[in-house]
Amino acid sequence: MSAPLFSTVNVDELVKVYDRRPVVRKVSLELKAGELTGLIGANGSGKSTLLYMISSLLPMTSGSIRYGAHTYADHPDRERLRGAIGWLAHQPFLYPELTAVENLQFFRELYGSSIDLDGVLDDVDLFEARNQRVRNYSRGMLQRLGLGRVIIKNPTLWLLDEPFTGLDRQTVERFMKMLEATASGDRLMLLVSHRMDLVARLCKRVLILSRGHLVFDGPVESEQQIQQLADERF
Amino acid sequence: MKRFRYAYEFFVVLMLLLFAHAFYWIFLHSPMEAQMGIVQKIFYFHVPSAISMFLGLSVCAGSSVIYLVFSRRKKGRGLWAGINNFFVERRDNVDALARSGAELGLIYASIVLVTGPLWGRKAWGTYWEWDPRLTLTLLVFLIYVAYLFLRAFAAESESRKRIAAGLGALGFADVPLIHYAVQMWGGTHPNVMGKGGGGIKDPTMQAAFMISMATMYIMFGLLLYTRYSIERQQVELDRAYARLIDYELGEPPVVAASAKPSQ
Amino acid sequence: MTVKNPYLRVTLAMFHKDFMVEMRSREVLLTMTFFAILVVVVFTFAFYVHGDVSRQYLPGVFWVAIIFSGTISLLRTFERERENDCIRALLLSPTPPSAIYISKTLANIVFTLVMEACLVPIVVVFFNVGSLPDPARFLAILFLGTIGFCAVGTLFSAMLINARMKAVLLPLIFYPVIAPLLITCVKATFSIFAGGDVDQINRWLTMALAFDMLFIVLGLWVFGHLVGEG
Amino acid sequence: MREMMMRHFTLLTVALVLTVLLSPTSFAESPPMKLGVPKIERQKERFVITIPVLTPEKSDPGKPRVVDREPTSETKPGTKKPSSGSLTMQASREKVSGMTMLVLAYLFIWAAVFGYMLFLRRVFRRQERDLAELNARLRALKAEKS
């Protein structure tokens, strides 16, 4: 386990305007290490855009994001910063023509990691299927392999964008266990999902976006509470 | 255009006067050339158009490079950081300038490509000759038509602007290459830009040429400024529109009148 | 693989991956080679007069076939990364973007060279060329042309990664920019087949080399700005 | 707005292309010089133009014609020595029709540029009006709220 690169992410008055249409409107928030934060909002509320900006792949119109002490622009080692941000979306970012092992081997080279692949494959429960082409994988297996890819990267900041889409109940359970196991105390995690129940179970803190505004930022206890908040604020 | 209204109108009037003057000098006052006769007079607007074309395209290329290089705000006080932030704050303007430059360059390129063959028909006996300079102009024309295509057929997003800027810069970097490549073909285009005055010795011809040049450059400047102002005002208009929609939705405006990009 | 230099490591890994994917699907190599052959056949039909095809057209047809079919490979280069959004994983890695550019260009060069290896004999047969007068220089111009073509093409292909109408836009913006290289290659090939002046051929070769160098350097610089940060 | 810009731009290009196609037909009335491909070399201050002359006019084919770019008496209008009466007539007629066409082409090109200028100004004025209207509506809305 490499040491985390930063322990907080500070988003300050973040604005993103697409085609002169504001998508994210002056959003300010803070992510802390060891905390799994949920982000919910209706379709088109700006969640993905916010996530993209936090991932450093999308420049903002105004405002700033600080990773620890630095923003992306003035970071002394941008490559290392990019390497410290992991993204797991419902597309797994894998090559269907290659086998699971080949995929992971490639990403291990890319990320410059020296982790033991068999261990990772074991972690995500794909050791048996490691020599199958990813093309033939089921949705759940793909998603798990995607998680394996992020584990290899071992990022400081985890961005989980709808990781449960298309997974059946059982797989979701297994997936969540893996997530909880991998999320050690010094990592930052942001989970975007439509599944209020899962957000309620996994996250102590929830952010709600509505039409680009951050309308709620606070602790939640139960699914009903989130549901109620969502009904009020969406 | 609003800020410099009087200066602007002054230059419009100046340009019109010069235009009339140039007309007189070109057609009535300057002598006929011995070899080519009347068609030589094309030269008086062919050459300034060609120069204006390259001016327009270099404006586009220069702005494109600036757009690519200065993309994020820098901290610090140094000269470089200062220049950087100056341009980063004016990214929209730089982009608008690139677009205006390309459009104008293309208009002048059309003029060059029209007047050139008129002359060529008389002087060479053919409208088109695969001469280095002609080929160069044609290729540059095509590259920047592609540039405008790229801008026309894609939504106005940040990445798209950057791609267009990439093409704007690369297309211009291509110019010397095309120049050398086609030069090796061997050519027939008179080297008018060679030595001072372009081989014209007759003072009347020189004067006509200079007046023509001045008219064309002022016209170029005016067109560029007008086109650029339109781009700028469109931004303002869109912002006002966005704010109006915000108000109608009952939300406080996010896009301030002077939203400055940062980071 | 145990390469120490991270830059080299990533480039090699990317290349290895692209090569493996291509060997599994063979989609680019097969379509590209077949298309190139088709282009040559169609052109020979167009220029067919009295039972023979003029050898004069050979260089032009040859290079047009390479550029047309090479476009297929260029279009696929980043399409493959986009299909599963792998490009996001690539960009969010501790890798300089230029390493991605280099490896992609390298892959395109290799694919195009394989295609050319199939194309040359066919052109030689169709145009009744007995033997190559100057194989070394012919190979040199083939390499230089392919390198320049792929360097520019990969860059434009990366530019258009998310564009609609990419298949139309790529040739539209790519062919004018590549024109001087095309002129150079066709001229050089022509001189070689005509058994022309060695100095002249060398000058064309130098020209192609200059083109390659300029576009690789510019490509490395622009690529970072284009893809790396957004 | 952008579409209009594109349309105008296309129109302008088409107009210019039409000029190419139309105006030289009248140039063609006068026999073209048919210079073929002239070779121009610079020798000190003089241009040596080797012209494979195809027209039956005065010069010997292939013989380099030395042209001094200093305006000699021959270059001045009206002082050109006619070799025969009928040629003068023809020459002056050529000159008139050629000159008219050239003036027309010149004016046409400038008209296109002026047209573009006027069009740009009209767009700008319309934007200005729209902006004023939007701002007025915004102010009204603000006043309503407060």
Partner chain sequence: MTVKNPYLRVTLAMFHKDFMVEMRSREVLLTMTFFAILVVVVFTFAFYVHGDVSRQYLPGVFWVAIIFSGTISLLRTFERERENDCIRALLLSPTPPSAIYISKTLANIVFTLVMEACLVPIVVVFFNVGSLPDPARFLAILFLGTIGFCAVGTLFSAMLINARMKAVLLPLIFYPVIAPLLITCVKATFSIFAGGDVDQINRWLTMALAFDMLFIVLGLWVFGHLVGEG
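Positions refer to the first chain, counted from 1. All values reported here derive from a predicted model rather than from experimental measurement. Throughout, rigid core stands for the largest set of C-alpha atoms superposing within 1.5 Å between the two forms. What changes on going to the form predicted alone:
- L98 is not among the residues whose C-alpha shifts by 2 Å or more between the two forms once the rigid core is aligned; its shift stays under 2 Å.
- With the core superposed, G83 shows a C-alpha displacement below 2 Å between the two forms.
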Second form
Amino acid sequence: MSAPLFSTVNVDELVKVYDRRPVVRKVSLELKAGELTGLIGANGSGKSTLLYMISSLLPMTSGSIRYGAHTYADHPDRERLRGAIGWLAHQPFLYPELTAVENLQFFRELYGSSIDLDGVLDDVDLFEARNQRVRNYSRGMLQRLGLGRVIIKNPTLWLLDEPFTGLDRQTVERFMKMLEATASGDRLMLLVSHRMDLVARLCKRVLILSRGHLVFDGPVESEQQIQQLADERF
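Having displayed the form predicted in complex with the partner chain, please output the structure of the form predicted alone.
For this one, just the chain is written down, with no partner chains and no other molecules.
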């Protein structure tokens, strides 16, 4: 892996307002290298909006986000900073008329990556389907190829919005092992999932959003503890 561009992300008093309606309300948090942090909240709590802002793809209404020593606005190399952020959203951002391997070839060239495509396709269990057009993929296959796109980028910051959607149990287990190995190094990870059992297994720290407010930020030890915290704060 290449040397990381930053080792912390600091979010300070972050606000996002749509049509005079606050969606994210003065959220402050810190992400650190080597940590896999879980983010949970009810539908409409602001989770995806928060991730979009941290990804630098959505402007904030107020507040700040610092990647190491710099914000996106004052960073000396914005293109490199954007390249250090990996984002898996609900939409996998793939080209349906291309095959899986053609999609990954395109993104590898776009990102200037040298990662072996066959290895990535094997990691996401799509090697046998690598020459099929993506338009014929199932929802789970699209999700796995979207994960492959993030792996190809090899980012410093991983933002994963419901990454387990549509995945079978075997693929979930493989992906979790990969996340654990990656997060134990010098990468930063923020994971959104409604699967509290998986959040409990992967994340030592959990954030809870409720109506745009960060209402919990702390360590967790079990699925039951996360569920109790969620029941109290949603």
